[in-house]
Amino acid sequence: MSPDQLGFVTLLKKEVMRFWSVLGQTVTAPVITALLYLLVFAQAMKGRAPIYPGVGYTEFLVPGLIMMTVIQNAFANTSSSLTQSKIMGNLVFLQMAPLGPLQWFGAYITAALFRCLLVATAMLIVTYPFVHLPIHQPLALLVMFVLSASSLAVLGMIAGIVAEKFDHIATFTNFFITPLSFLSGVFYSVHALPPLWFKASHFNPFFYLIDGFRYGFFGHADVPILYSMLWGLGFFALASSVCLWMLVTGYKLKR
């Protein structure tokens, strides 16, 4: 193994023992969460109409729930663990290793990615007792998942860049991530929303995320899969490139 390998698994294994030390936190409770918006929701709902053919409200919104609560779980993996390493101070033993921008780079997004796999999986188990869900287009659901969790982790990682203390990280999730992800399509569909409000909807790219992603299970979507599939990129090649900016200029970082 290559002293650049070593220091890609050294690192990894690192942010996946920080969030698997308390896997209450950071698994369960996001998961017993988005469980509760399912029991309320689902209940003050019942009888509505389908929205997509055959499909009942309590369907549509799980495939929402899962991916709200993976995009705010990537966030806060990779901002809270650079956060915490400024104001500890040991973000330093990380610059003095002989790791570079990409290595930083990819163990922040894959230890980000696992713990997101983790919540996905746990909430599918723990709703399906209440729907079971069709899964028409894997390949979809697995590219929309993977362009979602890393883009929020690449966010994630910007965030806790230019972050001096946790309350920086709080304003963000408060007035940005959250947000954006009540008002991406989890608890409606936008068809459903006045004109103006659905025109802006569009330039929300949590909403083709989100709304890819339950492509992926129904087969049925409020915008072409394409479109969804192009955001994500878009969305995640704009953020690696400022996030790959700072960590080769040292911005924020170096002190």
Contents of the next structure:
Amino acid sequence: MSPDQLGFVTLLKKEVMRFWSVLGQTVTAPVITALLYLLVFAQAMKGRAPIYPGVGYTEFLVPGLIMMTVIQNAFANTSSSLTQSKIMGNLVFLQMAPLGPLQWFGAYITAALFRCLLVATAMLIVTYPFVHLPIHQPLALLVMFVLSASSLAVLGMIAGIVAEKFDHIATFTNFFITPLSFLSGVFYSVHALPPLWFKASHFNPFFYLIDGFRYGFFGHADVPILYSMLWGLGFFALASSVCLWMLVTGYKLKR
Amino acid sequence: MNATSPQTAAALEIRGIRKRYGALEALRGVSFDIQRGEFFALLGPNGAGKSTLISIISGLVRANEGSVAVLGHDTVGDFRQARRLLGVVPQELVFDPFFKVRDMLRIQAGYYGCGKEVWPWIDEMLERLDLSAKANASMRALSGGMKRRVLIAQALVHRPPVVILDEPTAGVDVELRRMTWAFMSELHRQGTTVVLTTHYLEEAQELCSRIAILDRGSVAVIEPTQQLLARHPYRFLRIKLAGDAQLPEALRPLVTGEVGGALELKLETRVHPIGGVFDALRTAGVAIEDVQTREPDLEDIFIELTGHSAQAAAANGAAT
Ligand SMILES: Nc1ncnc2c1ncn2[C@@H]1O[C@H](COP(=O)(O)OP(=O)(O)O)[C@@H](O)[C@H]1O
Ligand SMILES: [Mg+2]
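What I would like now is the form predicted together with its partner chain, since the data block earlier showed the form predicted on its own; can you produce it?
Zooming out: every chain and molecule, the one shown earlier first.
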């Protein structure tokens, strides 16, 4: 391994160790929360007509819940890691190391992807007794998963770079990430919404992430999969450009 | 950006560094070289810009003007190589609470592209810094002095040929300070270029062969330690007068202070020979109870150049 590669792998390993040492908070807790949503909503919505032909409400709900959890955890992983390092001051160890912007970017995003993979897999396992999900389009499923988790991880990095304290991250989470992920069709098909909300949903990038992910399971979704992928890709490209620009110029990190 | 080739380059080439923080000019055009194998002290009162200069060298802060090269490698254009050749102990006691001491050091080595081959060196450092017993302790659980020593080890994991320590002995007890001195001296003997900032001037006087004094963002002086000490041809004379005798009028301008009932006079060797003082006292009929002379030390020269006492600066706060 070249020194540069080893530098990258080490940072990746460090980021994985960071969430691994508190798996209870970083994986178990979000899975339990999602499971509670599942139990409550599945019960409340019992007996409703299938949303797509042959797809019951509980089945419909699970992929959305998984994606919502992935979105929230990808963001939380990178934003809290960076903010914590900044506040504790130990980010200087990384800043003084011979690591370039792409290594930072790659390592933080990959670590977040790994956490999301754990969360998503754990959710599939614990919901297995309740729902048997088909997987119609594994490739679409994978693409949407990677696009969603990495986009939100990048967004988390941006927030982590900009934030000066945890309050800033909490504000961003409470006023942006959480509402957008709730209002993205996790719990319903957007076709069931009044026209105005139906339109508004189509400007929410999270809607496409969730809808495309659901398509991977059912081969059926609210918008064509190509749209969802393009939205996901555009979202990722936009966020990544901003994030890489920040890393290259040293925005907020270099005085 | 730096013309010198890496084979012959100085350990550090600092060229025209300027740094502004808003309206404050923290560094006003700082230029000097530190040669390979030097044990160099960077001194100056609090707020002089020492840490800012070190942060610029290590890549934490961007200069508004100027450049720095580590062994010929520009710290911006060729940052990877420059950083691999450099180890920096920051002034603040920063640490990552998620990790254990040895794990942290191995991670740090990895950032620099060093793998298992440096693990024995890490254990050796832990041993020499008296941290072996804490190798598996969480960083959280360490005392301040221990954290400081981990920071020193952390800066050295990749065996850099140039090492900068920003106040490594601030707020550290005497025994630990001695250990740090011994450790730095050993590094220097083995060929490492060592740069040190400190408020303990006797530390710089004892260890370092060359000294730069930074004051309000500019280099006030940069000289070999011996030359700096010999720079001012004066000495101090302490006289305790018998009874309530008064110092003759002519000698009063020479008084710089009072220590334990004795007056301290600063005498320029050529202008005020000691004999002349005694003659004046005798003529005035003043009896002397006790007398002492003292050669100027770094502290005196520091005050002369900066108008501050280094100790007073230290007391003002360690975390600038
Ligand atoms: N991040 C910063 N923002 C604004 N001013 C700063 C910052 N860091 C240092 N300074 C100012 O720059 C000057 C030099 O500080 P510093 O380099 O820490 O001095 P020293 O290490 O010699 O005590 C001081 O006046 C300090 O207040
Ligand atoms: Mg300082």
